[in-house]
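In structure tokens, the next block holds one chain alone, the form predicted alone.
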Amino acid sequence: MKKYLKEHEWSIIEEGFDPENHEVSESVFSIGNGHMGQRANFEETYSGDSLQGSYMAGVYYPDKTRVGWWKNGYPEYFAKVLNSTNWIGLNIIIDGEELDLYQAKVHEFVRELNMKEGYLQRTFVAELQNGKQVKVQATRFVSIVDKEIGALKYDITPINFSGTLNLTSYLDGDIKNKDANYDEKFWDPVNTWINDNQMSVTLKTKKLDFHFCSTVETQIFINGEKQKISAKPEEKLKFTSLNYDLPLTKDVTTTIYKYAANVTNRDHDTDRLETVGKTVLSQAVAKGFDVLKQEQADAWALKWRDSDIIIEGDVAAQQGIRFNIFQLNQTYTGEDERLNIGPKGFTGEKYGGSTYWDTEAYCLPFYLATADQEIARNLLIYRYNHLEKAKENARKLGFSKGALYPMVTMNGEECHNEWEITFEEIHRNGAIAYAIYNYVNYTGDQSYLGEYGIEVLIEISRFWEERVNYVPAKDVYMMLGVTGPNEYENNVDNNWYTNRIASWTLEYTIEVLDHLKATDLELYQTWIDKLELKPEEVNQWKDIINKMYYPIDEERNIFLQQDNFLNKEIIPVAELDKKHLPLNQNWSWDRILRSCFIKQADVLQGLYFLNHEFDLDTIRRNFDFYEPITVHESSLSPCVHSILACQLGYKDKAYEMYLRTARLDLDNYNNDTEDGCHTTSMAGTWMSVVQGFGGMKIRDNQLCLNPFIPGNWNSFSFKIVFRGARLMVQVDQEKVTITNESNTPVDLHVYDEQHKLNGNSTLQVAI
């Protein structure tokens, strides 16, 4: 863990430049708008370590799998979101010397991500090797109003000299992914053009035929007045540039504007991309930088109105939660059902930008409670649209029926190539089923079950039916050779969480079938006929439910991670020398697998998902056993511990785990933020506040709140949308105040007492 960022309620601020922190900052200060994103690379040349990253949502490449030992069933590729044309690039040469902060002496450096208004700004004074000093202020954003537009403003002011500036504004499409398996470049050239102060690069992927066109206009102002300066154009393969020679006058500011239109054939006809790019760009240029920036601020104000969490009395906690909410809102907007949420968002290339089970397990609750219902529905429809691919995935692994959703995917096809995950981490199927339950339970949208949900549930249940192993000698069903969410144990038998989520899926599928039969017999029969579901198949599911084997330790009265878990030496993490942490960067894989240490919540994941099935004593016993041996080296782990600790009244532990998840990237807890921020786990941070400290649950179609407040907070508040009602929940050390900001009345429980809150009214309850 390394803390170097200034604590601030609304901004992420880095004061002073240290190249050792630069790649972490490139991740943390990333910007995006759901359509595209940009790491916080410098506009000007930087010769130190850096990952230049500009990413377009939904544009990916099937990079050939690289494994040492091929196994039947392996996917042939690992899908990767592509590093795309660098549209921000500027080469700055001052009196013959290139501006490069890795070479220059850097003074007064401040980098700020303004989360309230949605822009990135950087100021510094650079002293070149010849002693000349320039002051620079660079501001940029990608618009959440005009999703295909990016804009930057770059001010240069000489401090102690007058001279000349040679400026090159460029588009560079000759780039590659850092994570390319064979160091291959994934783009082929299509076209380039330059016209006056505009230039364009169009590329296409070597496979899948994605086309991407970036069109840029560059404008020069000196002392606030627009300049008419002829530029020297240059076109190369996948590259265009405009070169300007400009005077520099002491204390006079030269301003460079770049407006970029980034369009793809996901949204437009391929043969019209360049025309569309020109049109989009002209509309942005007509507005101008200041208008675009004000529109950005206004749009972010609306997002914060609906999703902000306010914490009084703890700036670190406040900054952490807003950073998490900011990244979620700029990663996924829900407007395009073809898109999903990559574990790194637009902040880096690790995990390929693909879809994992993170979306269903962690992200869905955030969008359920803070956005229009259709956005969460689109996340489910994304998986429904991949059902046929999920059935193909199951066939590839030798199953005769059912659907196995992929661990990693872009188009529904499995593209992960580690056997213990690809073949064994099948608990992900349960997360898809649970997401359907979670959505319907929260929204009350029963129609989703009859339209889409029941088909997915039946096919997942069919997979579980075939995947279990019946043991006649014990008359039980077991699940052999699996990997649970805790990936620090592979190829185990009877992982408790996997067994339970499989059995629960069967239970819920039968429950939905019964519901459809009782409420719409014609629709029920349509699905029975279409899917050829026989009564004996449902009876088989019931037998599995009744005879599923769960490993337990009777002495401690806890659920075991898996068979024989207690054969390991149980050592608390607190007794480890800190030099060993994180384990995954200091221990061999063999040593990790033989240890008791848990990467992330596993048994506790099940207790969180199926919380209504277990009493507090059961949750407490399991939490008390597993929490001390969990190293939280998955970003998905701390939030589950925080929520359960809140439920158990472990206030200090709840706060510790909250701060860890909220500031995971800001403080680089796991020493890996340079690879990109842990975007999907950020939704878990939101859950830690709303479901943890707020105690929010849905029981029997009613909203339940059971809030408590950490001792060092003066107050906290959050907003949720529940079945048409928008509620503001405010908690201080004495009372809970719930304000219904809509016209829709809502029934709710607060501390187990029933209340009816009419539209535009307020309820106060003593804490």
Ligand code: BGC
Given for the second form:
Amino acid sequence: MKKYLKEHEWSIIEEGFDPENHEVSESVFSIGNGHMGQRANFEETYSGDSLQGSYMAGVYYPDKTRVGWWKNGYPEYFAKVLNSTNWIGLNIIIDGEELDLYQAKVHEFVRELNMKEGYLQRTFVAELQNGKQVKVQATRFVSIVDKEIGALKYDITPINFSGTLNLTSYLDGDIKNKDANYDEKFWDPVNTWINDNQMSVTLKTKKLDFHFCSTVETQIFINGEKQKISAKPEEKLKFTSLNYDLPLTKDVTTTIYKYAANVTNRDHDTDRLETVGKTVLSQAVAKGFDVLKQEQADAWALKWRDSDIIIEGDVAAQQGIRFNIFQLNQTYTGEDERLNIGPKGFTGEKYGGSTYWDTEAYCLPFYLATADQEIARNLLIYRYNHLEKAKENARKLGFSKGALYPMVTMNGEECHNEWEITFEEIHRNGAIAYAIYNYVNYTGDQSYLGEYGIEVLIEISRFWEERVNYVPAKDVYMMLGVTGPNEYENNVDNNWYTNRIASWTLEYTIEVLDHLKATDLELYQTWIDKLELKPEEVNQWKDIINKMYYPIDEERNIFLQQDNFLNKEIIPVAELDKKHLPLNQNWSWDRILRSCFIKQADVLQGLYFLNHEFDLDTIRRNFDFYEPITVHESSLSPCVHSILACQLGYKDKAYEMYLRTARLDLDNYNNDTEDGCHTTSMAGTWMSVVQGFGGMKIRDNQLCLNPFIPGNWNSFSFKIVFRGARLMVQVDQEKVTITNESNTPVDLHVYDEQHKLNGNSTLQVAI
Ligand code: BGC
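Requested next: the structure of the form predicted together with beta-D-glucopyranose (the form predicted alone having been shown above).
Full assembly next; the chain just shown is listed first.
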């Protein structure tokens, strides 16, 4: 782990250029707006190692599965968000020599991701091999106001010479996914055109018929004056460019603007795509760079108003949390219920941009508390819309009924193809059910249950009913051959978490059925009839609930991760020589599987989700046993531990885990940030502050806060929206101050005391 980014409250800053860090920086400095996003690639040519990446949300490709040994039930394909047209590209040739930071001497390099206003900027002085020096400033963003617009401004000023600039502004659609299974290209050409200073490339995917049209206008200004220079156009397959010859005068700045309209047939008719592209582009050009950039800053100010977390007295922690909130808001805006949150957002290709249980287990709480209720609801509807596919998936694996949601998906179909996960990591089904509970518990929106939720819950319950097996000799139900959240053990029997979340789903489904019956008999009956739910089925669920087997260790009085966990040699991570870590980069898979080391919260995931069911001593005993043997090699791990450590009053541990999650990518903890940022775990970081340090919970329709503040922080504050009230919670070393910024009164518990907070008023409670 090499720290090279400068600490700053509002920006991520890299000073000095080191090609070694370039791919990590390309991930960290990524920009996005929910509709599209891109890695922080350089506009000009870069011949060193780089992953050029531009992605359009929801535009994916079913890449034929590649496995060594085919197993029945494997999916035919792995869906991948497509790396698509590079609209930022510029070739800059100065007096015959190409500007390439891998070849040039680079001075005064500063790369900044300005999170407050939502743009990426880079300045540097490059000394070419011919001794000529140019100063460059490049600024770009993708608009969160007009989601189809991107814009860049590229200033170039000669420092010690006058000469010529041969500039090529291009649109390159001949792009490949780095992670393509068979090294294939996924895009076919549709059309290209160039007209004056505008050009366009339209592509379509070889399968699924996604069309993507990128249209760009290039403008050139010298010393602030717009130039009318005719360019040499070039059109090739999936590629267009405009080539300009320009004079360069010492100390005089040439500015290149590129405005892009990126439209797809997910949002517009295929036949009209080019027309729409032109219209969107003309809107961008009419506004101009400065207006677009100001609009961007204003829109980000609103996002920060609703979701900012302020930490005073600890710049590293402040920067970390803002980075996480920024990336989450860049990745998913929630307006489009067909979209979801890939574990890497728009920052890389790993995980294919697909949906994992991460969304329900980790991301939902962030959107619930910082955005409009519809946004979290859309995340649930996404899974509702995939219910038929989840049923098909269960059938494919041989189940006669019920739904098994996929581990990885783009359209509802399973894409994962490692048997121990695809077939065995079935706890994901529980997370889908739990998200429904979480949403209703937070928002109080019971209508969701009657409209959509109940159907999903019944189908998931049916799956669990068939997946458990009854053991007559012991009169218990067991669940054999599963992988729990800890993927460092496979094919285990009775993973405590899976058994518990399965049984909990049955309990919750019955509770929701009873609630519907009591509140809307007609609707209840409609669902019973539609889903042909028989009383025997519900009785069977009750029997499973009563007789579910849970492995425990009586001596330590803890839940056992799985039946045979204690047959392993238990060694704390602290006793391992550091050279072994991370295990997944240093040990054979076989050695990992046989070890006691845990990748991520497993039993503790259950204690976090179903926290209300367990007393503090139970949580403590399990935490004290499991945390010391956990290596946190999933980015999703530290946040859950931080939250539980807060609850247990383990302040140092809570803070250690918080920093590990908040700065995971900024400090490249897991040594893999070049593949992309860990976007879904960023929501976990937010949870660590709000649910951990803030101690926020919803119990019996009441907001409860139980804050504590790490010793080295002067104060921290966070914003939440709760049932119509917008609250700011500030915590310093002496007191908690809660300000209701809305007109809606709210009842709440602070440290076990009941309070009423009227609209536009403030409450103070001593710590
Ligand atoms: C974790 C999973 C997670 C996936 C995507 C894996 O490393 O073990 O729980 O869903 O990453 O984030």
